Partner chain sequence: MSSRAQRRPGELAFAVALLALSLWLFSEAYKISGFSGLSTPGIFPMLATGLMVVCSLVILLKALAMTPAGGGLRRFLADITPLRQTVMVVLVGLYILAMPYLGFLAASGVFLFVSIQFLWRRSPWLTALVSLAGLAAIHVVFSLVFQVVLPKGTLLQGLF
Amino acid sequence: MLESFGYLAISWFDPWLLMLTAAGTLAGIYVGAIPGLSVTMAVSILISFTFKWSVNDALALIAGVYVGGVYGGSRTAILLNIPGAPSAIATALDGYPMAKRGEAGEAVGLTTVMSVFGGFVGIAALALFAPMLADFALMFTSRDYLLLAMIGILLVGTLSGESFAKGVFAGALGVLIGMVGLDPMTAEGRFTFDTITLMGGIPYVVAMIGFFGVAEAFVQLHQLDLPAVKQKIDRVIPRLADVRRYFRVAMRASGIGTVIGALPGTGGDIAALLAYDDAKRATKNPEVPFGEGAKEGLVAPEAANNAAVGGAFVPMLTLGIPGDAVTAVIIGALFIHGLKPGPLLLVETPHLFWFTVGNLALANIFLLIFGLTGIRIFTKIVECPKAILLPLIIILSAVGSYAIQNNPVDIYWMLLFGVFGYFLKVYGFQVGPVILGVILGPMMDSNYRRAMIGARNDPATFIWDFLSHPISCVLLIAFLALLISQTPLGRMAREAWRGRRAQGRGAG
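Return the coordinates for this one chain only, taking the form predicted alone.
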C-alpha cells in the first residue's frame, strides 16, 4: 500500500514533473480551445519530442495536455458557439445562451469546477475499479455498440428544438454526410460520385466547425448594429449552493462518462451527448429551459467528458486496448519507450499505473487553477465589436479546418456547411442533430454489419442475440423505453401517472 502511494506521489514532489504537468495542462487548454486543433493532434506532435525523454517525463506532459485539451473545447463553445472539440458540442447548447445573457464568467467558472469534479470521479474509478471495469467493457459486443449508438441517436428528440420533424430531418442529413467515402468493409465508394476528393470521407470536425462556427457568424451579420453584451465576471467561482444543487447531475454524468470512456472506440464526445440527454430527462423543473442557458446542460456534458479521460485509461492500462484516439496514441508512446501495455503491465511495471493515476490527479488540480484564472481575458472576446469578432471567427474556423489534415478542400467544405447551416438556422432547423448524425451514423452502420456477420447473416439469430445476452437485453429495454417515452403514448402514460400521483397526495 505504501509502495503504491509512493509511486502515486512521484510527480507531486518532483519539481520538474510538476512543471511538465502544469505546462502540458496550460498548453492543452489553449490547444483544445482552437477548433480543429484536437487533443489527439497535440499529443501526436508531442510524442515526437519525447522519444529521448524518460517515460515519466513524457507521460507527465502528455497527461497534462490530455486533461487540459478535453476541457479547453468548452471555452470557445461557451464564448463563440464554436465547440473546440466534438466533446464540447453539448456544452455550446446552453453555454452560448448564457454568454449572450452576459453570464459567460459564471458559465466558464461552473464548467471548470464540474470538469474537475468529473475528472476526479474518472480517476477514482481508474484507481479503484480498473480491472473490474476492463472486464465489463470487454463483454460489450458489436450489437451492444449498435444499441448504444441507437440510444444516442434518440438525442435528436432532445436537440430538435420546437419541431421534432425538423430534428429528424437534420439528424438524417448528418447520417448521410457521415456515410460519404469508402465503405470501411468493402472499400466501395459511397456517395463519392467517382471523385478522389470524396473517397476519404468528410471529417466530422470540419462539419462541426461549419455548422456551428461559420453558420453562427453568418447569422450574427443580421445583428451588426446591436451592441456587444457586457459580461458579468464579478463571480467566477460557483456558489456552494450551486455546487450542492448540481451535485447529483454531475455525479450521474460522471458515472456515464466513466463507463462510456472505458468502452473501446467511444470517447468523451458520445459520453457528453448521452449525459446531456440524461440530465434533460432527469431534471424536471430547471430554472431556465434546456437550450436557453440551463446550468444542468453545462454541468452534465463537462463532468462526463472529463470523467471519460479516466475511463479511457482503464482498458489502455489493463488490457492494452485504447479507450479513444488519444489513448491509442499514448499506447504508441509506451511502445516507443520499451513498455508493453496489456495485462502484464500492472505486474511488470506497477509503478507506471500508480504514476499515471497520480499524474492525472495532479493535472486536474492544475486544470482548476488555470481554468479559474484568465477568465476576464477570455470573456473580452465576446465583448469585441462584431466587425472584428466575426472575421476572426471565420479565420479561426478556416485555420482549424485546414489543420485537421492540411487539405485546402476542407476549407471549402467548412464554408459550404457554414452557408448550409445558415439557411437551416434561418428556417428553424437545429444544427445539433446534424452533428449527432455525422458522429453516430458510421458507428451504427459498422456495428450493425459486424453484428449481422456475427449472426451469420441470419435475421432470426441476429434478433435472438439481443434477447439472449444480458447486456444486450438491458440496453434493448432501455432503448425501447426511451423510444416509447418520446411518442404520444409515452407522454399520455406520464401525464396519467402524474395525475394519479397528485390525486394520491390530495387524498393523503
Contents of the next structure:
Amino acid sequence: MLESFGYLAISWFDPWLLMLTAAGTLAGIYVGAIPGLSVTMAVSILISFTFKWSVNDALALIAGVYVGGVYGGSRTAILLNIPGAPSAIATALDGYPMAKRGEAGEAVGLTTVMSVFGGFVGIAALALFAPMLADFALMFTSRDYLLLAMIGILLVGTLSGESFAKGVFAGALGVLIGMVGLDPMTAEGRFTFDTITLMGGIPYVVAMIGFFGVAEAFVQLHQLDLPAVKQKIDRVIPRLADVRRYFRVAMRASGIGTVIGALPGTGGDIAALLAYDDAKRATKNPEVPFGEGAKEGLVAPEAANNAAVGGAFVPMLTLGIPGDAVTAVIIGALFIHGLKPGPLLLVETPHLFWFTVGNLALANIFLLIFGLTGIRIFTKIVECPKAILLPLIIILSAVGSYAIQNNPVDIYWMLLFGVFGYFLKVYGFQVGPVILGVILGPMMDSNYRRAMIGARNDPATFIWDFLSHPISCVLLIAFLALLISQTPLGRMAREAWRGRRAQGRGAG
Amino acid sequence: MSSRAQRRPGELAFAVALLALSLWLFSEAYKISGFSGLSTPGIFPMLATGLMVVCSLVILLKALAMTPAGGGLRRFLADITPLRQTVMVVLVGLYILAMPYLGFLAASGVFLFVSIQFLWRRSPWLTALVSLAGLAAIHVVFSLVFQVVLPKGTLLQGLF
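For the form predicted in complex with its partner chain instead of the form predicted alone, what are the coordinates?
All chains and molecules follow, beginning with the one already shown.
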C-alpha cells in the first residue's frame, strides 16, 4: 500500500515531471480548444517525438495533454460556439447561449470545476477498479481477448459515424493495416508484395498521424474562414451555491462518463452526449430550458467527458484494450517503450500503473489552475488563423512521421493515409475505428490462432470452448447481442419495444 | 431514415473503389496461405478483408438507394476536391519529395511560405515573417527540446 502511494507521488515531488505535466496540461487546453486540432492528433504526433525519452517523462507529458485536451474543447464551444473537439459538441448547446447572455466567464468557471470533479471521479474509479479487473483478467484466455477486441471494434463502429457498415469497414481496414509485414508466428510475409519496405510493417504511429493529423488538416481547409465571435468575460470563479446545486448532476454524469470511457472503444465524445441526454431527462424543472443556457446542460457533458479519461485507462492498462482513440495511441507509446499493457502490467510494473494514476490526478489539479486563469490571453491565441495553423500541422506531422525510424518512406505513407483519410471523412466514415483496428488487429490475430491451436484446429472444439467456459460465454453473448442490435432484426425489436412503451404510457 | 438521403458527389464512385480495393486485398489475403488450415497466417487477413468486402457491398447498396447528387464531375470538383485541397495536396507532395534534397529546414521554410501565402493571401512580407517565426519555433522545439534528428539535404551539403 505504502509502496503504491510512493509510486503515485513520483510525479508530485519531482520538479521535472511536475513541469512536464503542467506544460502538457496547458498545451492540451490550447490544442483541445483550437478547432481542427484534436487531442488524438496531438498525442499521436507527440508520441513520435517522445519515444526516446524515459517512460515517465513521456507519460507525464501525454497524460497532461490528454486531460487538458478533453477539457479544452469546452472553451471554444462556450466562447465561439465552435466545439474544439467532438467531446464538446454537447457543451456548445447550452454553453454558447450562456455566453451570449454575458455569462461566458461563469460558464467557463463552472465547466472547469465540474470537469475537474469528473476527472477525479474517473481517476478514483481507475485506482479502485483497475487492480480488481486486472486480477480477474488473469483468468482470461486468448478466446476472451479475441472477443473483447471484437466487441471494442464493434462498439466504436456502432456508436460513431453515420452507418454501422462504415464503422466496421473502417475497423477492418485498420486490422488489415496492422497485419502488413512479417507474420510474428511464422515470419511469412503478409501483404508485403515481396518488397523489403513493407516487411517491417507500416508503423502505426504514422497511420495515426496520417489519419488524424494530415487528413483532418485537409478537411479543415473547407472551413478556412469561419468568423470568430468575441465574448466579454466577467466573473470566472463559480459560485459555491452553483457548485453545490449541480453536484448531483455532475455525480451522475461522472458515473456515466466513467462507465462509457471504460467500455472498449467508446470515449468522451459519446459519454458527453449520453450524459447531456440523461441530464435533460432527469432535470424536471431547469431554471433555464435546455438549449437556451441551462447550467445542467453544461455541467453534465463536461463532467462526463473528463470522467471518461480515467475510465478509458481502465481497459487499456488492465486488458491492453484501448478505451478510446487516444488510449489506442497511448498503447502505441507503451509498446514503443517496451511495455505490454495487459493484466500482467500491474503485476510486473505496478509503479507504472500508480504513476499514471498519480499523474492524471496531478494533471487535473493543473487543469483547475489553468482553467480558471488566463482566459483573456486564451481568446487571442485561439483566434490564430487556420491558414497559418494548417501548414504548421502538416510540417509537424511530417517531422513526427520521420522521427520514429528516420525513414523518409514513412512520410510518404503519412501523405497517402492523409489523402485516403480525407476521402473517408468526407464520405462519412470515422477514422477512430481504423486506429483501434491497427492496435487490436495483431492482438486479435495472435489470440485467434492461439485459441484455434488450443482447440487442435478442430472447429467444433473451438466453438465448444466458447460455449463451455463461463467468461467466454458471457462475452460471446455480449458480442452477439451487440451485433444483432445493429441488424434489421434488432432495429425491428427496438421499434416494437418503443411502440409498446408508448402504448403503455398512453394507457396510463 | 424515412426520406431518401441525398448522395454526396462522387460517393458512388468511392463506394465502387472501396469494393474493388477490398476484393483485391481479399485476393492478396487468399494468396498468403489459402484455405490450407484454420490457424495459418492467412486466416485472419482473409477474415478482415472478407469483412471489408461485405461492408463495402452494403455501403455500395446504400449509396445506390440514395438520390443521385447531380451536377456530375463539376460538383465533385467543387465540393470534394476544390482547388484549395488539390493545391495543398500537391504542395505537401512536392514538400516531402524535396525534403531529401533541400533538407528539412529549407524545404519546410519554402513550404510554409508558399502554402501560407496561398491560403492567407496577405502581403508576402508578412507571410515571410510568419513563416520564419513558425520555422524558428519548430526548429527550437524539435532540435532542442525533443532532440529529433531532422533530415539533412544532399543538395546543400547539410548546410541546413
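Between two forms, the rigid core is defined as the largest C-alpha subset superposing within 1.5 Å. Every value quoted in this text rests on a predicted model; they were computed, and no experiment measured them. Numbering follows the first chain given and starts at 1.
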Rigid core fitted, then: does Ala58 show a CA shift of 2 angstroms or greater between the two forms?
no
Residue shift check between the two forms, rigid core fit, Asp277 Cα at least 2 Å
no
Kindly check if the Cα atom of Gly201 is displaced 2 angstroms or more between the two forms relative to the superposed rigid core.
yes
